[in-house]
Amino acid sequence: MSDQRLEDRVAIVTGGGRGLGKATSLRFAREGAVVVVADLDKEPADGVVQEIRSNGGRASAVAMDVTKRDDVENVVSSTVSEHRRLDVMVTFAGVALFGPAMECTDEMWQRHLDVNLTGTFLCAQIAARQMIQQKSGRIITVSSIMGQRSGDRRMAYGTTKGAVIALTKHMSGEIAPHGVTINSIAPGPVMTKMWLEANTDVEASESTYLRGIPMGRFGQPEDVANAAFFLASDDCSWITGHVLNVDGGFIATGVRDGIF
């Protein structure tokens, strides 16, 4: 018997070609899964791909733009067509363009509709009426723990992402009768290069976030693909409509003065 847990599933990962989706592929292939890379961008897709097989694993690389419903659907029948099913679909690709409220222009409001929100919601969808057909499957959004409390300078970025949050819950019942799940992923800061790039004062938001995380660290990509792969699992058979924190305990704690 094999000990990889996820022989032979075929999973799309968006975003898959940096951060925690390159992470969450790599973790993917390592237990036994088919991946489809796919990436605004196909080159770094290409690369994690060449790693993937390098050490055995089985993947490709395709470029998808998520907020096109053509380009989302054109992935996921091209995957069905070669594999025969899509067992399931990571939605990691977004952005988070931050800066004050007052400040937010009507682009970069859209931006983060159209990528976090929109693209969330084509590829959900999508993957979902073939999951039905299927009578299986699992799709694993990409929230955040901004999506559930404030943030200085993340209104757009945080109020996407409390939308993915309100779509995955109600999207769960109208498809969990097929056997189909949809549970959503919080991670809390994880050093990524999209992160560093969207803070402007990196060392100053590093501290801030590291005295309200009780754990005491960063999140790694690995903490999050952690995640993803329990939510792809069968261990997570009966859980459908749930939003998974991985933050150190960020979201759970409150006011800590350190007096015990």
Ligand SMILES: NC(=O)c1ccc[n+]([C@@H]2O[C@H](COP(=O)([O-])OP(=O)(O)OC[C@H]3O[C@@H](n4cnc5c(N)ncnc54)[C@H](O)[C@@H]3O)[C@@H](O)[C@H]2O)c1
Contents of the next structure:
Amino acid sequence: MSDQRLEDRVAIVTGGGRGLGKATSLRFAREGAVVVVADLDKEPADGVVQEIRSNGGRASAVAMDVTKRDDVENVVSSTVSEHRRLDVMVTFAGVALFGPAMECTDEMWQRHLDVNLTGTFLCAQIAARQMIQQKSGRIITVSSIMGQRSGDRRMAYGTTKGAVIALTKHMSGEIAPHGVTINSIAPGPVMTKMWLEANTDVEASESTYLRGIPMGRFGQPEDVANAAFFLASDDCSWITGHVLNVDGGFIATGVRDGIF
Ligand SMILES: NC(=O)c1ccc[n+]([C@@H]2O[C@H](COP(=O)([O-])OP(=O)(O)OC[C@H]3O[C@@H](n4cnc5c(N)ncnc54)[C@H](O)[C@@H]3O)[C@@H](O)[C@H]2O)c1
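Switching forms now, from the form predicted on its own to the form predicted in complex with the named molecule, please provide the structure.
Below: every chain and molecule of the assembly, starting with the one above.
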């Protein structure tokens, strides 16, 4: 028996060119999946594919804008025509443009809605239509701790991430009878390009977060990839509509005076 626990599964990872999506693409490929690394930016996606292939894995890169229905439909249909099926869709593509709520422009607001929310809707719906025909499949959305608790300068971002959680729960009931699950990963802070660009005062944000994370460290991309792997694996066949916080305990805790 193979010890690759996603052997021959076909997975699309949006935003797979860097950060958390890259780590997940690498992990899925190590577990035997055929990975379609889909990103707005094709060059880094090509780099991820090269890395996967040089480790003996199977992957292809594709340029895709998650805000465009035609793009998402093309990627799903070309994946299915090449590999005959789609087993996993993971939606890492996202943007984070932080700023005070009173200064949030219509453009900033709309960009978050387009990429984080409409992008997730399109990927989840189009993948689910295929998976319903197959009578199996896993959709993994990517929300955030900021979709559940508030943060200064994160109104537009956090609102879309809260909506991704709602979308995940609302879709889960309708697709469950067809053998298709949808769950959401809600990461805490991980120092990716996104995090470093959105948090302009990195030192201040880092120490603020560390005070709120009982495990005393930031996440690594691999922490999130591990959760994505679990949600895609056979061990997760009866879990749907769930939000998996991958956050070192941030969401679970409130007052922490350190007296124990
Ligand atoms: N890093 C964190 O601390 C953190 C915490 C919570 C949630 N998240 C979420 O995890 C996801 C990945 O975050 P990351 O830190 O790896 O970010 P990142 O910026 O490093 O990577 C995001 C990727 O998405 C791609 N992308 C952006 N817009 C796209 C579009 N329209 N179509 C297709 N691809 C697009 C980018 O090109 C990039 O490769 C995001 O949804 C983010 O909100 C991240």
